[in-house]
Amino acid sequence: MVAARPRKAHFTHRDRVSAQNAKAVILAAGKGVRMKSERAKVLHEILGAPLVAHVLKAVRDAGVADVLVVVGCQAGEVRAVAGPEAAFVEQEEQKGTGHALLCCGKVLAGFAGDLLVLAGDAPLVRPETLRAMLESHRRAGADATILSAVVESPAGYGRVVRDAEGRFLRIVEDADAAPQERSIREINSGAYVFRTPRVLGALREVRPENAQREYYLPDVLKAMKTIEVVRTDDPAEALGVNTRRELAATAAALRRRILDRHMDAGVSIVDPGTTYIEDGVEIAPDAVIHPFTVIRRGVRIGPGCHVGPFSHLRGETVLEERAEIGNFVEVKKSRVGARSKAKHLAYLGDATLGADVNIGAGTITANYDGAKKHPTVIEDGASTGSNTVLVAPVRLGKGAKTGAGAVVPRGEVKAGTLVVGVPARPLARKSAPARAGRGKT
């Protein structure tokens, strides 16, 4: 066996073509007994998406379109998450990672390209790292390439064992490691690139001669002549999920990565420790996100907006330039126009607000009638009084206003009109007193 010294993951212009002639296999068949759950492990969510969905996104963002998912426990649900673009192989009996890949043998027969193999429970791997692995693998002409990481707490992970000069020797699983090997902090992430014919041939020679009596995928490395090790500079990429604690730790790492990306792009996040933003959120520079804010995937926030504290923005919400969403305000599937404000204790659902709208404290768009959702439209310059209920479908015309406690039934409030009461009606204007000498005698 000839092995190179570890290479750090890097990304160059050459990586743009590194996904050509490559397929990916995602191992997603196990139940995950240590999760103590009726739900399959890869279906547990972090930041709004199942674990396996994060892995699929990384693979596709890396440019690998041909994806094969190994399913087993709750196969139907995993198929639904992966979607119709993926292909599937069922591992009816879970006998280890090597056995899972071996189940793909018939589907992969005849394919001579590179095979990217990933665990479906390791959601923090980055597309640029996958591209770097493919690039390093091809540059070295390797039979196998491993992604490793140096972590503070390696317990539970396979260790990368090297000789005195730092050359790769083998991977030893945690359960099989000797005490000296368990002190090694460089771990196997479970991400690989293989020459497909080589790995399929080697899999047939793997035997379950280990403490778990399983077919370990790392055992195929014994049959490989040239092995590359790419060491990531972000240890979080190697984090897998086997327990609820690890699920929480992985979510925290991903959340911080997302927050850092927004701050690096010019967004002010006042307190990252109390801010929750899912992947798939767009925030323009100079927006300010205040503490205890939750922003779900599919939200778009324009420049100069202020959100929070204690705000909740749900999917398909758009805030235009300098809009403000404040304390205990929830917005769902709504567009809030430029400079419009909902600062206190409000719910906006299926609503379209124009520019310079002011939403009073306690305003609710009653969008659901028990069967269907209905829209609310609030035109430019309109405003609602405190504790207004807008019973959709309803439209407030340009500059229209509601009084405190108004319940506006379905229909339209004309531009410039003030409505009050329950149900809300236009406020009657008092007649001007007659001038002396003008009345009847």
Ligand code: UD1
The other form holds:
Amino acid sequence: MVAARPRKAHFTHRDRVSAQNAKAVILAAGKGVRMKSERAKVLHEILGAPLVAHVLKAVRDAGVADVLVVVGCQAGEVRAVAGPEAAFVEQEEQKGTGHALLCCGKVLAGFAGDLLVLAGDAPLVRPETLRAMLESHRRAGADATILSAVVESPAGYGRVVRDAEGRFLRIVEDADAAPQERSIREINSGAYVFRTPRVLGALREVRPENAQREYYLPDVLKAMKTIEVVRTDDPAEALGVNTRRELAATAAALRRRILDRHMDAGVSIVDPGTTYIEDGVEIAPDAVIHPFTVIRRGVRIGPGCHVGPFSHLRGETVLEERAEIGNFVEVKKSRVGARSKAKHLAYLGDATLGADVNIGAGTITANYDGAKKHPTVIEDGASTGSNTVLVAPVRLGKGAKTGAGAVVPRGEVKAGTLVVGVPARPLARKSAPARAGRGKT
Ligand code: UD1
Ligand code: CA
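Show the form predicted in complex with the ligand, please, because up to now only the form predicted on its own has appeared in this conversation.
Once more the chain from above appears, this time first in line as the rest of the complex follows.
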């Protein structure tokens, strides 16, 4: 495609200029009948974020700050997800994608720049592709630029019809396509750049004369002279979500894209098929992620760490270098120091672990008292015996130890001390008669 190589979040002067003269509209008013859901389609989530939030992020990452979201079904919820930086237009009745854009007519009147129009249900479009579209559009002085992709199963999508020389002719919707058109595998992704006054003018001429009785946005192309087609080499970018199956397929494609990015950066992912890493996770080179592992947004993992199999790392967790988290261990909002280990059956929440700590199998930080969350601090070299419960707020000093089954009450265990029992107390020295006679009559 025309797109340049993916660039980091670094904008050249030219990018900035092209993004500055552009606004974006995200169409997100539809209910999504084919989802068979109470919830509006764009609110359904993949990898921990609603579909529309992924689209919004791609637009922002492309450098376009001025974003208008067309809302209708569950407008309040969609507004909340899009956040205060977006502007909104209501489409009270969903009469089609063309009608949705027409609803922005008043707000966009007088704007002569380029308009990026995106579907709120196609979450995998990449910022670098949006920038490439804007650039191609400008270079060609086009009226419209569309993003197409060649896919294996084009059913359901609008098809890109070309003439014998391969020149763009029109887009035909699946429902309106003739049998030979249905076999076309080049599809309309639903992402466009338009010259704003041109598209607003053309929309007024669109009529709902088609199989679905809707105002089709692609019909504006009939009135346009110069039309550019940017064809992406990553068909996942064009995936739209209309059904639950497509929701799962899109999630799988996004998941794979994120895993590839980590692997390219030097992270070992032993089994990509069973590893789930959300966007916004930092993993240093030479970390190893074992199968059946879930890592949520906001986690940071240092070099040489081992995570999994069967681990769950949640937001604001930091693993310092060579830390190890193993089977059935959940870590939430915790810092695990260098070389520290929690290898089996544990919960660490709101905890700060120093270096070289060993967490025994079954250790639980009881961080929640039913009303508030409390912190746990485990200093360097401390270790917990199997099935220890640490009732927070609690601190284990340097080198402190707990015995198997200890329930450590709120407070502090002094450095170097071994505590045992329920509630845990320092282990009496052998010579002391402390517990003698207990249990006898
Ligand atoms: C649309 C395109 C099709 C393209 C496909 C890509 C049209 C007519 N067809 O079809 O060519 O291949 O996307 O995924 O545009 N929406 C509104 N208001 C409406 C109708 C839709 O805001 O009145 C929003 C929806 O919430 C959705 C987006 O527009 O986010 C696309 O609508 P959808 O009905 O899913 O279009 P497709 O049938 O998939
Ligand atoms: Ca769709």
